[in-house]
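Presented below, as structure tokens, is a lone chain in the form predicted alone.
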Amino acid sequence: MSKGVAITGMGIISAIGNNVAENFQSLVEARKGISRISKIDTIHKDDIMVGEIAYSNLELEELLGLTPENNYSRTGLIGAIAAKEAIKNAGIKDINKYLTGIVSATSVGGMDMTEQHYYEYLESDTNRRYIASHHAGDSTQKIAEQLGIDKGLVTTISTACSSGANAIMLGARLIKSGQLDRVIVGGSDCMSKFTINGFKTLMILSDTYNTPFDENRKGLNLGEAAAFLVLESDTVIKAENKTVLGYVKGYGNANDAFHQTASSDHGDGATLAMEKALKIADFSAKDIDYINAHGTATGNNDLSEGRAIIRVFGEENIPEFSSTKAYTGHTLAAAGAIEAVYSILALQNNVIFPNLNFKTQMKEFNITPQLKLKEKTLKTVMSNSFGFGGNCSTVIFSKEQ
């Protein structure tokens, strides 16, 4: 049975860059990707700010070499771009040389295209092809096809905003149990009217730049993004003499069952998730060097997560923490994967990314996020992802097995 879960490749596309290198440059330069809506015709386009990917669908189709009659959703397009970068980064020439699977997360699925052509379905056959790409599993299948995966497991996870983290968790468990030698894990979510309208109804969208952990936070900025990691077993690492970027060391998932769209005021689910991740990693709280917080800049989340961090680490021993959602917006099901890439980049480069837009300390506690880019020798990074329905997940990454 394999014990190590090595990360050998990464790929990402987001509002702050079309690949890993561009994302890292934006992170260290504190360059935000938040703007007014430009790619969706919505009545809310002047009311909120979002994190949009620069490429149009047509440009993404051209990058993938697709014919005009394809039925890819934007979720599938950006997911394929990120996953292909991860495979290239891992130096994989033959995807099926080892038993390989893919676990991809999404919440939007293909609804961006079905909602766009909703009123035309009964009038024309042209756009009915998008009905088949509406469901969440379609984007996963298309990414698998783009990568050439024809063996192993192809599956989708949709647990709201913890989905990407749960995809990583499932991939790690599949390798640890010896069921797969290699797993491509991550998530993809595009912008859609349905998502915008839903979050607008909840009254948690900001009309300006989001401000994680700030007393005067007004809400989140939605974002679209995709990111994937290549996880490989000890067997593959040894046989191929692979370069390892980092390891998935621990993980935990818990559900506080508190509310459909809110976390427990005291961070019960978040506390359990972090404690479980530490236990699986065989770490104590003092072993964590940096926390990439979920930090959505909503009133409920930041209070709940802050209290949970204090419960786990103690107010006097909290490691530096920051939210990177002020850069990208909240990328929903992709968030855990996006921030996994950022966590590995932090480990590789020994830097802590700043929590942008912060001005005023929250009154409920005295802990403050890291506000400037900081160089620090890092061995471990904890990444939190908390979703609607109380689904809370934590993943711990390390430099050493």
Second form
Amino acid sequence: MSKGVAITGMGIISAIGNNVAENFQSLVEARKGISRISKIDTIHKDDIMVGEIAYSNLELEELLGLTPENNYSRTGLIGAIAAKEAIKNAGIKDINKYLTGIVSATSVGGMDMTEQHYYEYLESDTNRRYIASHHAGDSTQKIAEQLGIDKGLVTTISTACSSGANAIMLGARLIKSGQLDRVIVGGSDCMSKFTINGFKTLMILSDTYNTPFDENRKGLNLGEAAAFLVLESDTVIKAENKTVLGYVKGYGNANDAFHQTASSDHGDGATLAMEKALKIADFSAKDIDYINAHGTATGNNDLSEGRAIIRVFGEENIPEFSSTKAYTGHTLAAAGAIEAVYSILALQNNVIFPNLNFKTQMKEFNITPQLKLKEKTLKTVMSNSFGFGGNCSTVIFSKEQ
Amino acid sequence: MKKVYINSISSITAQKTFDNSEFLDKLIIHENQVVFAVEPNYKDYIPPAAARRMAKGIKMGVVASKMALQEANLEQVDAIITGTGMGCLRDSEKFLSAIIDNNEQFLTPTSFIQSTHNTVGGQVALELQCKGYNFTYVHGSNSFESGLLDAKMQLELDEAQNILVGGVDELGDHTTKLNKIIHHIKDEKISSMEILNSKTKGTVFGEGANFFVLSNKKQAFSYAEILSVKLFNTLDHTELNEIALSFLNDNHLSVEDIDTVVLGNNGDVEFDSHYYQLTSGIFKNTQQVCYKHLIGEFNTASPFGLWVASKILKNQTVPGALKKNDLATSSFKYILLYNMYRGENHSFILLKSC
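Please show me the structure of the same protein in the form predicted together with the partner chain, now that we have looked at it in the form predicted alone.
Next comes the full complex, this chain leading.
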């Protein structure tokens, strides 16, 4: 049994950068990656704004050195880029030297290809190779292949917008229980017409820049991203004398059991998730230095999450909190993973990223997100992720074990 | 570490498996390449109005969950873990074809909401009002097994005492067409009783829901103890015997200790060779049991294998229709399950009688 769950590497690709360094630069410069959609032809292009990754599929395929006959979905492509950066960052040369697994999260899977060729598949065999890459597990298998993980534990989680956080949670438990020495955890979701239209029918897409925790928030911007962390056991850290970026200290998962797509008014599930995470970390609320909130900028989430934060911390004792969704958009199953990278960056650099686009205080409570970049000695960061199906997850990262 | 037991089982498949007082007593011989679930009377478990709104996968999942809780004499569980390869596939198809057919106009959210992979897990939590741990695994033919491993880990460490774990997948028309085109579904019709000896490519597709209450408290009615669960991403079929042996060895068992092997053969001539490695190799003299010929192949067909193995251990008998070879076994103590799909996502599960 491993006591600590060390983070030794991270990788990311999002609308605000193609790697960790670029993402950090954008975060501290308050540079958001939200724009009109350019890579998908949709009738909603003038009604929505999105967070797109700069690279085209062709460019991503070139970066990965794939042949034209490959059948990678965009989810697989961006996932492989981020996972490879994480492995490199962790200084891993021989992936199979230790018992290594991968836990990835996705909600879109290979839907981007399916929606392009759905009927065409029946008529022509040109793109039929993508039929088998539709299912959610395929992108994870592709990433495993890119990393050279063959026999190890490879699995995929899909709990809507909490998926990425759950992948980290499972990875931490696999290390703690001694099932694995090393596990690559994270998530990947590309943009698709399917999700754009899905969220459109739910009427929670903003027609302009999303504004988390603002009284006049109009909804979310969809984003695409992938991010992965390398988690390693105490044994590996010791044997390899590794640099540790931070630790997964606590995690909590609960279900709101309220509504298929809406959060309960007072955030019961969110409250439970945060409380469980504190308990696992053996922390009390006052030990948390910064909260990277889920903060999707929908009417429902920000109210419910805000109330839950108040329930857990008390209105007077809430540490600085901010949502980074205004930078990246809501990246669904990848959100928990990219925000884990942001949480580690916050810890490493002792800096709190601002909650962009905020203008008006919400009426229902008096808590206000951090609006300016702030330097503060950080020992711990809490990251929240909530999703459809009532899925609520919280992960706590710490500098020290 | 605590031991982990299967305290209840429930199954909805293309056979009449939802009545646990039977064990495949009356077989349905299917003749098609696609076999649909034989559904229980849903309104015994969910109000008709609610049932009408639910996708088939949700209905099967929610009802199988309720049946599993009922058999375990439980009102509530500590966690709900669901495996599904494709989620509510019909709603995904419905929403996607509506997007394409109507050029992104006149869409309603219902099918989008239901298409989300974790819908069944979320609906079960809603029905049970269960605020506990809730996970959905979506990793092909290891979707259910990932959940099983997760549950086992929690129960062993006593983080939970009772966990509902299950697998559910439904058939969708368009996806069926696509799988026929790429020959993952057989070109020709075939009878259930011929599948295991088929010499052609592809398999027969099915659907269903299989749920279990796992617990670290043994009951008089427990079916089996789960000794070990192991997942592999890819394995070469030439190394299977060696891998199976080392799995048994890790559990301090030898080939002779295994009373029955339960295998995921699906009649695909291209891939059943994996199973053949074992049935002609180390398990040549062991009783061999198969089940997918009766219920079809789907990403979460393998939990039906666990249902079968649980039944064998409890009833101490193997129905004739499941037997792959003619070796008779008088008593059943240890059962090994092995499954994979198209050479990927392999799993071994080891059970012991209670």
